[in-house]
Each structure stands twice: as C-alpha cells, then as structure tokens.
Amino acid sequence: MTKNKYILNWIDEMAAMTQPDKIVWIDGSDEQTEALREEACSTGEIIKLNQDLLPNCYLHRTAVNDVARVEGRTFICTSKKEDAGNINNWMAPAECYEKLSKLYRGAMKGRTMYVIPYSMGQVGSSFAKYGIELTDSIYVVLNMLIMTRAGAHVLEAMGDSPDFIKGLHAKADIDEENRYICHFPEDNTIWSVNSGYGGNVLLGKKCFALRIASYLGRKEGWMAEHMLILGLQNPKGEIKYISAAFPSACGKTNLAMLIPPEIYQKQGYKVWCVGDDIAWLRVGEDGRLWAVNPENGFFGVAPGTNDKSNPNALETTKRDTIFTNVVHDLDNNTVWWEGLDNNPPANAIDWKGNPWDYKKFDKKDKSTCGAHPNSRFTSLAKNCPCISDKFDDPKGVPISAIIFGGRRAKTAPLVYQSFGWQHGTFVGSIMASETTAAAAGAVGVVRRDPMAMRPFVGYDMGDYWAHWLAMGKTIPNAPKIFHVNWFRTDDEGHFIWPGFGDNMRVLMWILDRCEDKVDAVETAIGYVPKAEDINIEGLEGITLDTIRELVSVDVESWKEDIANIKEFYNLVGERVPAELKEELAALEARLG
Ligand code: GTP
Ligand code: SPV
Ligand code: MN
C-alpha cells in the first residue's frame, strides 16, 4: 500500500523480531473491517450483539488481570533520566529496547500482524500527526478504526516522509509481570506488550496523543492536554468554547455532552461536544488559543452512564460500538452495567465471563459488580447527537476558558477563578483528586494530579509547567483559567452539588466572568462567585445557603494542603519554575 521506505524497513525489522505468520495492511474499507469482525467473532474474541437493538455493536472481555492503565509499568525512555523527570518511571532506551525485544521475540508466531496507518487530527490539517500501529489484536484494530482516522488515505498523506510515530503492540501472554508500556519520545516510538486493554494498547490515545505529543508540543510550541472541548451556544446563536482537564473518570465525557437544564433549554441554550478526552492547542493568527480534538471516537466509562446522567453518550453507544467488560444480557443479547437502569438482567454473564446473579450485587462491594468499574464503550464521535459541527474543522475552535477540576470531598470549592495565566498555571499544578478505577491501584486516595496530566506528561513535570508559563506569554488573548469541583460531600458523604446537566449553571458563571458580565468575591485562593450569581432556579433542595457552603473556602483545610503541595513540589524537584514557587508562597501568605 506504500513505497515509503522508512515505513517498510521498520515493519520488516519489527516482523523479523515478532515473527507473525502473515502481515495484513488495514485499509479502512468496510469489506475488510467486516471480515475482521467475522473472524474475531468466530474465535470468540468479540461477541456480536443483537443487531436489531444494537446495530453493528460488539462485546469484548479482556483478561481479568488486564482492566485498566498500568501506571507503574509505564515508562518514559529518554537518553537522560532528568528529561523524564521524577514523576515518570524511566528506563534507558537501550536497556528498554533490549528487555522488550526479548518479550517480543516470536510473540506473533501463529498470529497475524496488522498494520494500522492512522492520523491524530483531521488528515491533511496543520494540526494532524500520523502514526502506524503494528498489533496482533483484531480488537485493537477495530477500536483504532473508531478512535482514530485510519486507513489507506493516511498512508497517502504520509507520502515518503520519515515523520510518523512508530507503535508496536503485542498481546504476548497478557502476563502482568512482563507488561510494559514504553515511550521513546526521542525516537518517535511506542512499545506496548502483554496487555490487551484500552489505554495500554490503543497507542494513538494516551501514548501518542498525550505522552509523545506533549513532548513534541514543548519542542514545537503547542500543547497536548487531557481535556474535553465543548461549545456553549446562547439564544442568539453565538458559541463560546471551553476546554476542561479532569483526571481519569472524573467527568470529562459527562461535561462534554451535557444537556442544559430545562430553564436554559427553554431560552434556547445548547451545548455541543467537540471532544471528551484530549485537546491539542495552538495559538491562532488572531492571538487566541485554538483547540482540536485529535481523536475520532470516545472510549468512555460505561458504569453510571444512563438516560439521566448522560443521554447523549447513551444514544451514541446504540450503534457501531464496541463494549468492553460490561454485563452480557443473554436473554436479549444486549449489554448492561451498574447505573444504566434499575432492571439488571436475570440471565447474564459478568465482565469476567461467569454467570452473574444481580441479587448478589452489593453497591459497597465492587467485587460483586456485573460490569467492571472501568468498563468502557468505544463509539464514533459522529454518532453523538450533540457533536459539534466544528468537530471536523481543521482550524479547531477558539477557547474562551480553561477549567481544571478533580474529586475533592472537602477542600476545593464548587468553582473559583484564577488571578491570571501564571496563577492559573499554579492552580493547575496543585490539582488533586481522589483516585478512580481508570488506573490499576487503590481507589479513593487523594493524590496530586497536575492538569490531570500526572500519568501523561512525556517529560519532566517541572519543564511541563515551565512550558505552560511560556505558552501564556505567546497568547495575546489567553483564555481565563478556572477550577471546579462537582464532588464536595456533606457529613454523610453525599455529593452536595447535583452535577451532570446542572454543571451548566457553573459554566454560565464562568463565561460571564470571561466577558466581565459578573462580579466575584476575592479570596485567598482566587475569585469565587457571589451565591446569588449561580442560577439555582428549578433546582430542588438547593438554596442560596447551599451555594454559599459550596463556594466557601475552608482556610484550615487549605493550610493543611499547603504542606502536601510543598511535598509534591519537592518530589517534582529542581525544575519547578520559580514563578510557581512564588505563587505557592503568596498563597500561603494570603491564607495567613
Ligand atoms: P476518562 O475517560 O477516564 O478520562 O473519564 P472522564 O473524565 O471522561 O469521566 P466520565 O465523564 O466518564 O465520568 C466518570 C464518572 O464520574 C462516572 O461514573 C460519572 O457518573 C461520574 N460523574 C461525571 N460527572 C459527574 C458530576 O457532575 N457529578 C457527580 N457526582 N458524578 C459525576
Ligand atoms: C483515562 O484513563 O484517562 C482514559 C481511559 O481515558 S484510557 O484510554 O484507558 O487511558
Ligand atoms: Mn481520559
């Protein structure tokens, strides 16, 4: 399909190592895709679901030991250790290549190597970057065909260029002890072995579009961020765009597709989704920051997705979708997950492939779940009812506001605005959140997750913050920076803020602030709303006092946080920019 010698030589080399029985080039045609689906169904790799109820939908179960990203086994392999920084795991490139070569050697014997040419971003646009993933998994091929723009047209766009990201993935034995997700930013290379789960193996996503892209962005003067992008349309038809960085499983997909509360719908407000996970941002000729979503689909969390919380996502999953690790309803040959509805299937198979008795499901005991808490749907962005007409626009969209956020039971208020770009960068750098099921490890532990990028920065965290500060100086008309927290809890541990669609009420305040339409109260941490400026019309059980409580700044818990922030800055190490240390000292002084 190509004469590009860089591509062909590299594939020869990888094939000599992994020794597949045959090599198949993915062209993106319906015929080939359909043949691959049939083959994967025949081996049980995927299950064809009820085609009347869920046309073109399939179910896949990963190995029980392989259900989330593995941060402990994710490496940044730069020639100098300092360049990977203290937050990333590091291995010397030569050592890593040698170690993984042994795991790859002969790993594709008896298997097929699929060659997937793909683009992150609209093919041919100035934002687009190309990659090739070699994989022995049809599941990966089918997911990449949804999540990226893939096929023969990408090879054409690549021409004779040596400039592409080389990704190699082999399932090998799905052996946890030998699972590695390794990045060689200096070589434009990604090697993944012994996993078959999403973020570990769909190499265009976190590996390329965040880890490698963040490295390239620093070199080339742009930004790759773990951000959703949405457009909020007012009754006059004007659309303002917002991007928001929340850690994994903290509400990006939900916010990106939110349905406005009735009071806003009646007035004619609408929300459009441009992206739900990753944004690439560049300074435009007009001096504003412009964003594209480099992906082509959504790899969304299934549990909790329902017709109240996220009807747009639910609708998107009704066709052309691959479900991973959800419940299989045998009576209808459909799927189910916790939080979909109150009718769990009576005759069902759980995510592990065992018969599942919903009567034994105990909300407090995750081991009784039918669907894995990190079970996912892979769906086409174009099937989303609220997809923005700018989704495919090679120019992207201009960003008015950047929002950071996380899960904090107490410390962070519902919303606050930073004092400017530098302070906003500081706010991003001290982000913290309770851990979720999206990564292997304990759930519910507070950890610092700067810009929601802790697992995804492909270089030193201090340098990454310096890049944020430097970018700010190149954007004459920079977005305003905010922080939100939908997850404050009361003394019984219940969320106080209703969240989901009602988060629009907070977005309205944010956009009003961007346009200088509303006042705010200056506090030690930033500007918070006056309670009466958050619209609570039509909200049951929420009064102005509730809002006052939600936007209050608990000085004592912030003081406690300062010690933890200092510890984290120490961990990041020498390259923490002086400006951020000054911001930290200033915050400490303001707290008194
Ligand atoms: P990744 O795909 O892992 O990057 O996750 P994400 O950030 O897109 O998270 P997602 O929108 O899938 O939400 C994850 C979980 O948070 C789901 O269980 C949601 O139900 C829950 N959630 C999302 N938004 C809200 C909210 O406003 N309030 C509350 N209480 N929960 C929310
Ligand atoms: C995340 O964990 O942030 C995800 C899912 O979006 S994964 O693709 O597995 O990284
Ligand atoms: Mn994500």
Given for the second form:
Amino acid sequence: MTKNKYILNWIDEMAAMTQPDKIVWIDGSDEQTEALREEACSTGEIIKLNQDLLPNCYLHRTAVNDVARVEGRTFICTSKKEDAGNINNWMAPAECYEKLSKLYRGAMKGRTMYVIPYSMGQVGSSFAKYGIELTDSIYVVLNMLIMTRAGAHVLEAMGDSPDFIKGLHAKADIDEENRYICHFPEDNTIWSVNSGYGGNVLLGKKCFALRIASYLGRKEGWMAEHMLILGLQNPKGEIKYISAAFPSACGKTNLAMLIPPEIYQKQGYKVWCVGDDIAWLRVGEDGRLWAVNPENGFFGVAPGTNDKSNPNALETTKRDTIFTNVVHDLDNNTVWWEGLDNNPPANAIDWKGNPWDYKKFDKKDKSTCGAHPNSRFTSLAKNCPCISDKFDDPKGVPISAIIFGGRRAKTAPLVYQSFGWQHGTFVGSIMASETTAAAAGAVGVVRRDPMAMRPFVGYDMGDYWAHWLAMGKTIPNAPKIFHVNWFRTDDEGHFIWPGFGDNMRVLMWILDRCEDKVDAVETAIGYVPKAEDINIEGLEGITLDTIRELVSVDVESWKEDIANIKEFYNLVGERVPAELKEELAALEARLG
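Take the protein just shown as the form predicted together with guanosine-5'-triphosphate and give its structure as the form predicted alone.
If you are looking for partners or other molecules, they are not here, because only the chain is given.
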C-alpha cells in the first residue's frame, strides 16, 4: 500500500520484535471492515446486536482488570526528567524501550498485526497530522475506523515523508502489573502494552491528539487542548463558536450537544456540535484563533446518557456504534446502562459477562451495576443530529470565547470573565473540581486540573502555561476567556442552577460580552454579570435574587483557596511562569 521506506522499515522492526503470524494493512474499505467485523464476531471479540433496532452496532467486553485509563501506568519519556515535569510520570527513553521491548517480544505470536494509517484532522488540511498504529486487536481497528480518518488515502497524503506518529499496541497478556502507556515526544512514538481498553489503546485519541500533539503544538506554535467546540446560531443565521475545557463529570459532552431551552428554540436559536472532547487551535490569516476537532467520532461515557441529559448523544449511538462494557439485553439483543431509562432488562448479561439481576442493583454499591461506570460508546460524529456543517471544514471555525469550568460548591460563581489573556491563562491554571460521592475517596477534596489537561500534557505543566502566555502574544484578535461553574449549591447541598440546556443562558451572556453588548461588574476575581443580564424567562424558582447569589464572589472561600493554589504551584515547580505568580499575588491583594 506504500513505498514509504520510513514506514516499511519501522513496521519490519516492530514485526521482528512482536512476531505476528501475518500482517494486514487497513485500507478503510467497507468490504475489509465488514470482513473484520465478521471475524471478530466469530471469535466472540464482539457481539452483533439487533440490526433492526441498532443497525451496524456491536458490543464488546474488556477484561475485568482493564476498564479505564491508567494514569499511574502512563509515562512521558523525555531525555531530561525536568522536561516531563513534576505532574507526569517519567521514565528515561532508553530504559523504557528496553523494559517494554521484553513485554512486546513475541507478543503477537499466533495473532495478526493490523497496520492502521490514520489522520487526526481532515486529510490534506493544514491542521492534519498523520499516524500509523500497529495493533493485534480487531476491536482497536474498528474503533480507530470510527474515531479517526483511516485508510489508504492517508498513506497517499503521507507520501515519502518520515513525519508521522509511530504507535505500537499489543494486548499481550492484559497483565495489569505490566501495563504501560508510554509516550516518547522527542521520537514521535507511542507504545501501549497489556491493555485492551479504548482510552489506553486507541492511540489517536488522548495519546496522540493531546499528549504528543501538545508537545508538537508548543514546538510549532499552535495548541492542542482538551476542549469541546460548539457553534451558537442566532435567529439571523449568524454562528459564533466557543471552545470549552471541563474536567470529567462536569457535563462537557452535554454542553457540546446542548439543546436550547424552549424560549430560545421558539426564537430560532440553534446549537451545533463541532467536537465534544479535543480541539486543535492555531492563529488564522485574519488574526483570530481557529479550531478544528481532530477526531472523527465520539468516545462517550454511557451511564447517565439518556433522553433528558443528552438526547443528541443518545440518538448518535443508535447506529454504527461499538458499545463497551454495557449491559446486554438478551430478550431483544440490545444494550442498556444505568441512567438510560427506568426499564432495566429482566433477562440480561452484565459487563463482566455474567447473568445480571436488576432487582439486586443498589445505587450506592457500584459493584451491583450492570454496566461498568466507565462503560463507553464509540460513535461516528456525522450521525449526531446537531453535528455542525463545519465539522469537516479543513479551515476549522473561528473561536469567539474560551470557557474553563469546574465543579465547586461555593467558591466559583456561575460565570465570570477574565481581565485579559494573561489573567485568563491564570484562571485556566487554577481550574479545580471538588470530588463528589461518585469519585473514590473523600467528598469535597479540591483537585486542581489546569485547563482540564492535568493527565494529558505531554511535557512540563509550567512550560505548558508559558506556551499559553506566548500564544496570547501572537493572536491579534484573541478570544475572551471565561470561567463557569454549573454546580454551586445551597446550604442543604442542592444545586441552585438547573444546568443542562439552561446553560445556554450563560453562553448568551458570554457572547454578549464578546461583542460588548452588555456591561459587567468588576470584582476581585474578574467581571461578573449584572443579574438582569442573565435571561431567566421561563425558569421555575429562579429569580433575580437567585442570580445575584449565583454570581456573588465568596471572598472567604477564595481566601481559603489561595493556600491551595500556592501548594499546587509549588507542586508544578520552578517552571511556573512569573506572570502567573504575579496574577496570584494580585488576586490575593484584591481579596484583601
């Protein structure tokens, strides 16, 4: 399929180490893809679901010890330890190659090595970056065909170039003690072994599109961010685009596929999804920041996805989808998960492959769940009812606003605007969420997750912030930067803001601020809305006083937060930019 000697030599080298019985090149054709599905069904690797109800949908179960990303086994391998930073796990490249080579040796004996040429971003566009993943898993092949633009046309675009990301994945023994997901940013290489779970083995996703791409972006003057991209269309047909970063469990996918409240729908407002997880951003010829979603699909969390929380995501999953670790409903050969509806199947197999009795399900005990809490759907983005017509546009979309968000009970107001790019970078650097009952450990513990990139920066976090500051100086018409918090609670611990589609009311204020249509109140932390500028028409139980409470700045909480921020900056270490330390000192002074 290619005469590219760099590709062929590398594949020869990897095959000599892993010793597959045969090598199959993935061309992206429907015929080959269907043959692979049939083969995977015949071995039980995937299960074909009811084709009338769920056309072209399949179910897969991972090993019970292999159900999520493993941050503790994820390494950044740079020649200097300090370049990987204090927050990443580090291993010296030579040591890592030697250690993993032993695990790979003969790991594909009796198996097939699949060669997947793929593109992150539109093939041939200025944003596009190419990779090849070698894997011994048909499940990985089928997921990569959904999540990326894969096939022979990518090889044509690569030509004779040595410039591609080399990804090697082997299931080996799915041994969690020898599970490694290792990134070599200086070598454009990713090695993953002893896992079969998507987040560790779909190497185009977090491994390439964030960890390696963030390193490349810094080197080449662009940004790879853990951000959704959405377009908000007004009744005149004008569309403004927003990118937003949220840590997990903060409603990122729901916002990306937001359904406008009725009052806005009646006026003709629409929301379009460009991407739900990753944005690559670069400065356009017009001096604005332009963004693309480098992915081709969604790798979403199933539990909690339903007709109320995210009807667009649910609709997307009804065809061309691979479900992982959900409940198998045997009566109609479909799938189910907790939070889908109130009709759990009576005759079912759980995510571990055992008979499941829904009558024994206890909300407080995760071990009684039918679907794993991190069970997934892999779906084509083009099947989403609200997918943007700019989804495939090689130029991307111009970004008006960047939003950071966290989950804070008291500290952060519903929304505030930064004083400028430098202060906005500071706001992103101190992003945090408080642990909920759903997370392991104590409730209410603050976890800093700057720009929602804590697990995904491919180099030192302080250098990453410095790159943000440097980018700000190169964007003549930079987006304005905001912070939101949908999760403020009253004294009884109930959420005050309704969230979901009503979050659009906050987005409307944000866009009004970007166009200087409304004034704001300057506070110690940034600009907050005047209560009357947040549209509450049609909201039950929400008054102007409620909004005043939601946008108030809890000075005592912020003062307490300062110590935690300083502790986090100390953890990041000596590469924290001086500008951010100045912003922290200025915040402390403003708080009095």
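Just so it is clear, the structure is predicted and the values come from calculations on it, not from any experiment. Numbering follows the first chain given and starts at 1. So that the term is clear: the rigid core is the largest set of C-alpha atoms that superpose within 1.5 Å between two forms.
Core-superposed comparison between these two forms: the Cα of S248 travels 2 Å or more. Once you line up the core between these two forms, the Cα of N347 stays within less than 2 Å of where it was. Annotation for T489: C-alpha shift of 2 angstroms or more between these two forms, rigid core superposed.
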